[in-house]
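Given as structure tokens, the chain that follows is alone and in the form predicted on its own.
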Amino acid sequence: MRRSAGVLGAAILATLVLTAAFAGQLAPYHPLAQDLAHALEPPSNTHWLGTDEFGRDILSRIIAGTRIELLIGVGTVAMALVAGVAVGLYTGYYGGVVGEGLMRLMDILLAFPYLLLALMVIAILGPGLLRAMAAVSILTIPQFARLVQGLALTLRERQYVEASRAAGASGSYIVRRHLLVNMWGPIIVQATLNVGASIIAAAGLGFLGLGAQPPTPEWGAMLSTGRDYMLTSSWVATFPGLAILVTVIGFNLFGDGLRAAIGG
């Protein structure tokens, strides 16, 4: 609470969560309702952020899209966190041939350009929101694996771990009660920062037509359709882009605040 940037990030995230929770009550129109007679209307008292090419209210679509973006960000990071923590703990504590092979696989994933690897995964799985989330989560696993492995290599040399090992504790007990418990702080910080990156990655896939498919009100897909009207109806793309910007900034500020608090 003493760090203004972290407080600002927390306020943005709280606003996003409340918007997602009460999207049905906050949206002035149905996000999929078309009104071709009022297509591409500029912002006004009737439509605060204007309408798109089908006459759909942009504000309503952005509000509805908040649920989708939070689902993408939190869902992809949650999947990556589970797999990355498992890989990192195994390779950091047990090691061996299997552990070495797993980390080399993580190195291969890290060696590929982010977007190129996402396109490869989408090419295999096919386009769609859930497939885009799976692709982004696969790309995020190595970051958690590397972080957790480094923490495990450090913690396993601590005296309380050696004492527990000398007392006959099993490896799974040590991993669960001594390693995992003492590394949740950095993991949570990394997860918070990765949510923003995941939203950007999923929005990029949606912009390319490989993520959420129309008429789903996903901000990246909205930005993609709005680029055709940048010169005549710039609000169609501007407001979804600003929504992505504010959301990612919120997660990054909150993550930086957590990191500073834990580090302090």
Contents of the next structure:
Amino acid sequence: MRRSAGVLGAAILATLVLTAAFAGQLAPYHPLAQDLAHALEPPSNTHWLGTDEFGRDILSRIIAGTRIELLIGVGTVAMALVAGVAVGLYTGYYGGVVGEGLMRLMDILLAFPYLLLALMVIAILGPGLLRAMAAVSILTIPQFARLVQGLALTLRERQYVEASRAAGASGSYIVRRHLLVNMWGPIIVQATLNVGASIIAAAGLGFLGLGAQPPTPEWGAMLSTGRDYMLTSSWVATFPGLAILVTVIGFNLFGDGLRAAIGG
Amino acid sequence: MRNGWVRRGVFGALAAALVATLGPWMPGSGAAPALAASRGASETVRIAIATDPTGLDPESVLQNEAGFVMSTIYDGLTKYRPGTTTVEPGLATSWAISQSGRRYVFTLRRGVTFQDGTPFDAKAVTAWLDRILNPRDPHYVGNQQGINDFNHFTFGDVGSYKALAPDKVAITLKKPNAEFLADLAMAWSGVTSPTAVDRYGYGLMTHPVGTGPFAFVRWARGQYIELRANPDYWGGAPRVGEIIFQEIPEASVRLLSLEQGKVQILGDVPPQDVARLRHMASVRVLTQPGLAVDGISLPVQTPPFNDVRVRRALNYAVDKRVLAKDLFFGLAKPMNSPDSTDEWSYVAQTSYTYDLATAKALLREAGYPNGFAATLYTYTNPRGYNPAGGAKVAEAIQGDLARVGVRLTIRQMDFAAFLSTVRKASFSGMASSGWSGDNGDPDDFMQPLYGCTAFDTGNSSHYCNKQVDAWFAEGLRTTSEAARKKIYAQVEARIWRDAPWIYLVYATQVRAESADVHGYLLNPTEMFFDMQRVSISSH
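For comparison with the form predicted on its own, provide the form predicted together with its partner chain.
After this comes the whole thing, all chains and molecules, with the earlier chain placed first.
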């Protein structure tokens, strides 16, 4: 059951990656091409998912948006992963006053409601896609830091680590050769699961107008503008919403499957 | 290793989809309808508004929604005849203007009391003026922090004022001001009760007391404002017992509330929903040309916009007709003068008709054959003069200008942040710009947008032409309408040629009411609600 769900997740992800890779070839129209004379047309043979308020083809925008969403998801998690793993390894292996201070900072980040913190970051940096990614990324750091710290605390008590230390290995050698190599499994599982959450978070910021700026075909922003036409042209909001839903479910199913397979 | 955030991720996605699908069917804020229902619906008119007013002290706020509410609570010395901007007697029954055009003697209406029982007389008028004009007055409005007001515009020319008799007040201006009487009728010129001012001080913002047809009862911030009929109103008792201004931020929820009879009047209607409303038997859609313009201001002192050929090129590059038809759903007309078609001073100019060849030729001539890059600042919400919303129009303009090589980056902000960005002398970007006329006078319609002293109000293009400014001054000094017409004709032709804006559209004012509402009239100044004659037929 879990396995087949994981396979389904993998299939969704493969589709997304292929769509992003060949977005230019797949999209029937240019995602930014306006045609006001054909604004808000319902799904038809010419526009499979209809057109938005500027007469842009919604299918083409969703396809072009795949790239942006994947970039957001993978980019924010990659940034958070690098910082989070560094913090986690330091605090887990070395500890000390600095480590203690870093972990309290992580606790503070975790304690804040994510949207509030994201709004604070954006209030300082200003709106924009990269800044929204930075905001989401900062919020994701503690997830990795906590995970890696826990793993490092366990691993450093293992006999082979103690043996290595007794043999005169340096701290950085042990961290690289004994700790890090043995935690990649759980880290990757965590990362996969976080990609979905990051996409949702960035879409939320886009929905509030604080993420991607127009005319970028970011799904959250598309959902937000589509809301204005909900009563008369529901397709404008529905399809970007479904795209977000399917993508996030895909990442989560894949992450769960991965965890089952390699034992997170 | 369960992860709450990830779980929430899945539910977040589901919730996002649910909101998108079900949002419009969720009920609005609930407190007020229940409260009103217990008193009988035939007695109450509920008006849906999109935003909470910023305050209810007429001389300390400048926001349309605040105007909606205040126009039912307060009267000015003059008044607009319902549905027009024609000035007629208000709290003053008549006035005499000296030969010089500077001294006004107002005869006050007798037997009027404020809603708190304070008599309205010359003493109340001078106390009201003290509060606006005298920095030594303990309640001087100018000493408040962070308020937005229109007092300089309205009262900036007042030199002195004096009570001559219990029912006579003289106001002397430093120089003649042709729109002074119209200014006194604005939503921002309501006469406040001196007793309430003594009692609440700056707290008048949330405890408004005037002489108007409705008296303030309570304000549940972010939910509703309740007003009770003033049976002693000098213009006759109102025909409904109560008004509730109910705040409903979601446009679709407002619309469904009208459809379900939870509210009777919609304070504003997004253009995309008009077609649906027109098909509903129990609803009337009210439209009026309105005193409203919408455009994009161009920073005329910054290259490449300091070249008039560039500014004209951008005007030719935007298809205003399609914009009006498709983005505003036909509820707008392309601009063909900086003045409103509804003003007596309006003169049609030669349109910048959509013409890509001319636009490209002008850009080539100016030295930009391949266009250029620029930033356009805009706001996210709809406005009275731009019901489609700033960002939507900006995006359409971005698409149009790309065709002549002008690459726009859009910076969208919430309205407050937007205003504080563009209303600065240092601002040098393109900006969504617009104006709703306050008093039906051409000076109010153009000077705040194109006057040299208006960089911190509506003139975000920083257009400053000494000749135009001299005409503005002359227009205010001149009292004969025929002579003023000639002056403003010159102003309009000049500003139009100089093209400090990409002139877009005159937006139609749209509101909606349920069929059982009677006597409700739109006013060309969109910040007005004339509620005194409104009634509701019983079922």
